[in-house]
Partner chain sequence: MGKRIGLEVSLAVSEAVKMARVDAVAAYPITPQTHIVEELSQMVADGDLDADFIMVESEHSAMSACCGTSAVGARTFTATAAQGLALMHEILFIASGLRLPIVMAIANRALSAPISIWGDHSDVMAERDTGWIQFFAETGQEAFDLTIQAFKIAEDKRVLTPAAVNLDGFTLSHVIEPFDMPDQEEVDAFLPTFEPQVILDPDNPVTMGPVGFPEIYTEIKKQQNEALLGAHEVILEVWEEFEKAFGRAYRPVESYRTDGAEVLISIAGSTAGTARVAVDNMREAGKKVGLIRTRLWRPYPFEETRAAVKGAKAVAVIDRCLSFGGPGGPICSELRSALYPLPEKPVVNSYIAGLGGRDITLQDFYTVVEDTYRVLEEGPTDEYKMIGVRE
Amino acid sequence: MAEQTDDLEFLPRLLPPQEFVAEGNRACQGCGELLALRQLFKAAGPDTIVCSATGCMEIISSPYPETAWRIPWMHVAFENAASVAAGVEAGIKILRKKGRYPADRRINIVAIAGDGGTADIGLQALSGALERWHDFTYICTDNEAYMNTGIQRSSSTPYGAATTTSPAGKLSIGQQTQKKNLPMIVAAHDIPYLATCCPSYPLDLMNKARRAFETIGPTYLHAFSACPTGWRHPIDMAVEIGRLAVETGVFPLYEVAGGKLKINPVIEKRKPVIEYLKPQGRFRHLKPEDIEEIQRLVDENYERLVRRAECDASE
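With the form predicted on its own in mind, show the structure of this chain by itself.
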């Protein structure tokens, strides 16, 4: 892969041209989740099998009898993407032992689920597959709520966000708990590689994806997925929202390889968190004191991450 660059002029000739998710699908205009998947599967290439849980990406890509996928793809239940991917991986191992599958052919086995299908209903299946050390990559497309079924809160919904099941009002700020730190829960399984990624930084995302796909053993990618429908931001702002999430420290980009955490990039002078919150209707109800509290939480979480990265780098 080419080195990371923010010069968008060079991207057309740096990125693989082949699209594995077909144009003309039924995604909402400005969908950041689909943008992330397009980039991730450019990095994966054609030798890939996808196990996709129920969710936005399944609904928009597979209206019977059609499909938007140009690689082998199967729809699985909401909670078991990791289990099915583990079964696919085990099946290919058996076929190799029987001489019915090329021994030297590397296949990317990928499980996809949203934050609801990962942080909530699918967490036990994911944990089990990681613990059993299946050779696959799990991708969580995190749009911070159950968007496909009506914008209900999930444990990945950030503090202060309004959803249909955590509505803001006179007695409620909206979501009253902090976002579950799922990448660190995954890191506790001591898998060989995991990373957070954002399609607003395509080369960083694709470099991380290729490293995940090339690593033997379970790997995990947590993809920031801006949702104009659920977050109520303009449809042309998905890339900008992603950059603001990183630049404010709301969604830090980092990787954990061999148990050591590295932030990439470290944001020395982070933007105020209000710049990320302001364009989104789900935060429109917040008072100045609420924004101050969110800023405090973001600062605290980011500084904790920096301290761990510095500690890991010194070992």
Given for the second form:
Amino acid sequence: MAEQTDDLEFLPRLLPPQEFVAEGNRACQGCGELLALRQLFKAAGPDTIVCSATGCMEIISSPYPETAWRIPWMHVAFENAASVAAGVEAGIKILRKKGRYPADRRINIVAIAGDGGTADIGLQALSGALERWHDFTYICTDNEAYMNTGIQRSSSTPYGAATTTSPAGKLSIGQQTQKKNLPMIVAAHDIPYLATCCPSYPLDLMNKARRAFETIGPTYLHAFSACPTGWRHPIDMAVEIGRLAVETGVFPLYEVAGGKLKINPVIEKRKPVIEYLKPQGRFRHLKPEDIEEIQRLVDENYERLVRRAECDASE
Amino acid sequence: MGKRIGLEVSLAVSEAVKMARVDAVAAYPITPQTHIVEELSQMVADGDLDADFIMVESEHSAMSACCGTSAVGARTFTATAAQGLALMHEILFIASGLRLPIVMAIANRALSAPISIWGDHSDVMAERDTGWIQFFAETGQEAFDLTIQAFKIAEDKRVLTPAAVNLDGFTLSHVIEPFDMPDQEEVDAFLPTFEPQVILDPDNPVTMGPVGFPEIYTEIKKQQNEALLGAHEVILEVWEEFEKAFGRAYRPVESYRTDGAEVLISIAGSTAGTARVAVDNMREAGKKVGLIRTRLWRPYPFEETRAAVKGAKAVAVIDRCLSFGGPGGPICSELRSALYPLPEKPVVNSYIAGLGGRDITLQDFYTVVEDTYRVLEEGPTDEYKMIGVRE
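Moving from the form predicted on its own, what structure would you give for the form predicted in complex with the partner chain?
The next block holds the full complex; its first chain is the one shown before.
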């Protein structure tokens, strides 16, 4: 069960001013992933250790001898952020017991990885660390493809999106499979807390993040991360795209705490998906019937989620 | 003073890990290493070892978790073999590149395919260039001693490089041998608590594992290599201290009956025991044969190797690993390289034997020595020979 130690919420004018991912890093203009990280680590505060997977956020933040990290940060490889974090957590636990770890207070052990580092190559390490019940938070910043290597498809790329390895063509709609439902795979580990979040909703994101950090045991955050470079949308649109993803039901925001799913916030009247798809070049090739199919899939997924939430609420 | 006991070698390695007061172990089961981690699990379960045991879901995660525990300052151990070591491959480079003094026991085993759980040195030879300090043990006592020494060497601030102790799967890992077990106080005096140089600590934030652009990558790798080469001196220092404390002498290359020897057999690992008997028998038969044994594999002991073969007419190197399509066995290749600059050097022959648990018999040593005498008379005919093959 989730053990929450603090129910305080972040409020608009009381946000912590500190930035733990420094300005001047090498992220692309208008990066939604970096925005998510800024907010997530504001919520985490200074008593945090970050174990990063290889990926955009790793290369843009750590060009030796410079670093954008004002908190301890470690990068080992691509597929093992969860395993490294597991080691950090276990190491601190035993050294504390033996009186040999300096910081004598709760430290947030946080693993960060992109969708490729989580849904594909890092899934085994993630599953292992969740099952072993390490006291850590895993954050997947999902930009729906391998952006760092040049926009190749991952199992988190949505149906119909064109990437450099799922290109649209005479015989192809682009990505031909549906996005892997990673949060639900994580939920199947019965961890005490997980949530989906989006930096277009900063307070929602930070409050969910705080809940994750304060919960004892493994927790998981899945952050929508708009990528102007890979999604081919204008650089000033990351926040708007995020909002549209939520408002259309493409990326529903919800929490699973103590096994109960709660959609948060509920979108009463969802916008048509075309509003989300249209500004993005990766969907440019779609025909009206393709968009209809995507609308059908989004509706189906959203309604399934609503039924699950209703079912959990009635228990 | 300690006591003399009989113990399975795997369990003795676990005992060494316990006496080293290891803080964290992350491991995954694989034959023939399993007895080591089973015993460590039991020690933790019984409260005999105050450590966190992370029973990970793969060897890749084992080495990754070891990087995490070591990065916060925990004395860290793991053990593996064969496919498990191969699965760790990627992270082995990173552990050494991040200068994390992890210690690992490798119960050497053949690599697939075909799958074989039995011993040879293919597994570690594939990891030769990962930047780890590497030792080969001949006996259980040596595996025990090297494990304790490995922590002291790896954690020395002049070194800060991970270290691997190789022990032959089954033929060493699973046999019961006599041990001189030191007292805990003696080990504590030799190996104090790990004092890390840099750790992940919110009060002193550091960035570990950053991107190395072309302007800096070469310099970092040079620095890492210098630390590994410099470990040679530290190893000798630690061995001297160990000898003073425990009375057992350790050298990078061990020699046996090499005085006046015309032909030297060179080998690594537990097979040296059989080799010694073969040398005795051949000496009795009037053949001037001696033995050299590689204990330190990385950093490579160039000077000690050159000194060990001085005066010999030929060296017959037996490798338990085949470099496919290459010049023969890896230990032979390196020995040849080490001797090449010498104005006067022995003939060096490469023999491959003992793959996938095939016994290396006394007869195999006689065959190798006979063939080496033939080469001395007739000149070389093969790049290398495989010994004990059923044709």
